[in-house]
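One chain comes next, on its own, written out as structure tokens in the form predicted on its own.
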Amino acid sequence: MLTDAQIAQFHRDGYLVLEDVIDAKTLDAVKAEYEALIDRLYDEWAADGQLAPATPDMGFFDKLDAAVKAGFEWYQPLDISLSHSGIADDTPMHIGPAVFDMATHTNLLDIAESLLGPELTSNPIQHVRIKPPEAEVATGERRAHIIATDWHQDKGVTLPSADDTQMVTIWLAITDATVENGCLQVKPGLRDDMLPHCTRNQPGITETYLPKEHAVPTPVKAGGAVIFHPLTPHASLSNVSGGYRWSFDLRYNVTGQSTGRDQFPSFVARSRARPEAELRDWRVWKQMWDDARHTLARSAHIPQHRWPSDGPNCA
């Protein structure tokens, strides 16, 4: 649990860094699990002849690091949610045992208890973001989860139906985050309200809104996390190392309020009141994944935001 201080800390300013929030057995076991789904990804490309056979040193980010300059669409199936749009039965994701253990680990639960209370929701709103060198990313590339996110507040990017709903981010660093490879930046101080968003090439909050001066870098290490309020504005620098920095955007709200983005599964992740409620077996979650993916691919398109690129906001 989080000491009276941090919590005070985190009321004011809007964040907290932690460091060491998930031990180095959860954090193994989530490299693991994505180089298994690498090696799988590598060995399809290499089966079509669009990559040369593995060798046996490559690694992880060796392999990821291949496709990228191939310039394949390496993101989504690593992705821990479905894409904005165009969703299809084949649309890839990814949820696995180390993942779910991951977004359930007592610490997380216990941070984020002790900002919203014991009745916790896993909300659905949440990425893998595995940033390459912005060197190499290809031209036009636009996601967020991919290059230097602008700035937003979470709260920013759910649907109105979640306005009046407690929520927490825990971003959650599996890899070093630095200044170089492109780690947070925060404007501290609690805000009360969310300021006017803008989709260009994401949804963020233009300069007339949110001066960028006086920004805080929150570099943290592997195993740390860094604690969002919803309506914290923060942004990522970009990532001019020579690396890939790795990170998981984790939320939870309060159980028996709107996620934001209520067309995707949630579940609770902790409850004093009903611990019976609790989901405990990662398949039943990815049924869950699944099950969703065949009916939003047989759905009218639901945006997973508010903000239109042409909008008064934007300029």
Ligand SMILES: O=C(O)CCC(=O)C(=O)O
Second form
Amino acid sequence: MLTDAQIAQFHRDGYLVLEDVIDAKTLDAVKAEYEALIDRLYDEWAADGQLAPATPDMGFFDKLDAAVKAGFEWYQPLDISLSHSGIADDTPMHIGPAVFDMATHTNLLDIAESLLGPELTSNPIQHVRIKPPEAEVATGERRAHIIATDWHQDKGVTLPSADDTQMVTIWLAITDATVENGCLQVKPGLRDDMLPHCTRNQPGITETYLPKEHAVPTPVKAGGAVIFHPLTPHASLSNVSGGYRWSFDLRYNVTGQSTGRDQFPSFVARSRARPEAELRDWRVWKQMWDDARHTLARSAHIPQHRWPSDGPNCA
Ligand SMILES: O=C(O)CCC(=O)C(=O)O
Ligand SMILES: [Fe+2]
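Now show me the form predicted together with the ligand, since the one above was the form predicted on its own.
In what comes next, the whole complex appears, and the chain from above leads the way.
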């Protein structure tokens, strides 16, 4: 659990940086799961003739790098969510046991419980971000999963159904996040107001509303985390290093409140009142995502947030 001092700091600053949140075993399991995934994807891409066959010396980042340099869609099969639009029966995503163990890790739930209380739902607004050196990214790529993230509040990427939802973001570093490789930056200070956003390349806070005070970079070592309130403005720096920056962002909300993306599946991650309601089997989680994909592939498009690209805040 967080200490009283950490809770007070969170309520003053709107964020917290914590080292050593996730143990090496959990981290290694996630990395091994992604290695197996990239091996399989690489073989498929090579079989399609999109990439040269793998050589035995190629590791995870070599294979990913080859895919990035080839300029085709490599991101969605790695993400732990469905895409924003164009969901079809064959839209790939990665819902696996090591990711489930990470998302339901006691240490993460203890942090969330310290801030939100004991009834916690795993919110489906969740992503992997394995960000390449920006110089390697194809021109025209604007996704915040791949290049620098624009200033925003996480409540700004929910639908209005979650305006009163109590939630928290836990941003977990899988590799060391540094100023050079594009760690997060925040505008400190707990706020209670939603700032106007406009979707240009990404949903971002309109410049005139961007708080003027100094931005604070939040570097953190692998296994550490940045915890932030959903109204804390944050962005990421650009990855100007020669290596990849890998993180997961996970969110939790008070059970019974809207997740703000209710077309995607959520589950009870912790319940002190009804422990039997907690989901313990990753295969059920995967089935929920598969079912959501099946339904959404047959439904009209549901926007993922409320900010158009030509709205009044875009002037
Ligand atoms: O990792 C990033 O670049 C952005 C993450 C973010 O906006 C979030 O975790 O809410
Ligand atoms: Fe965010």
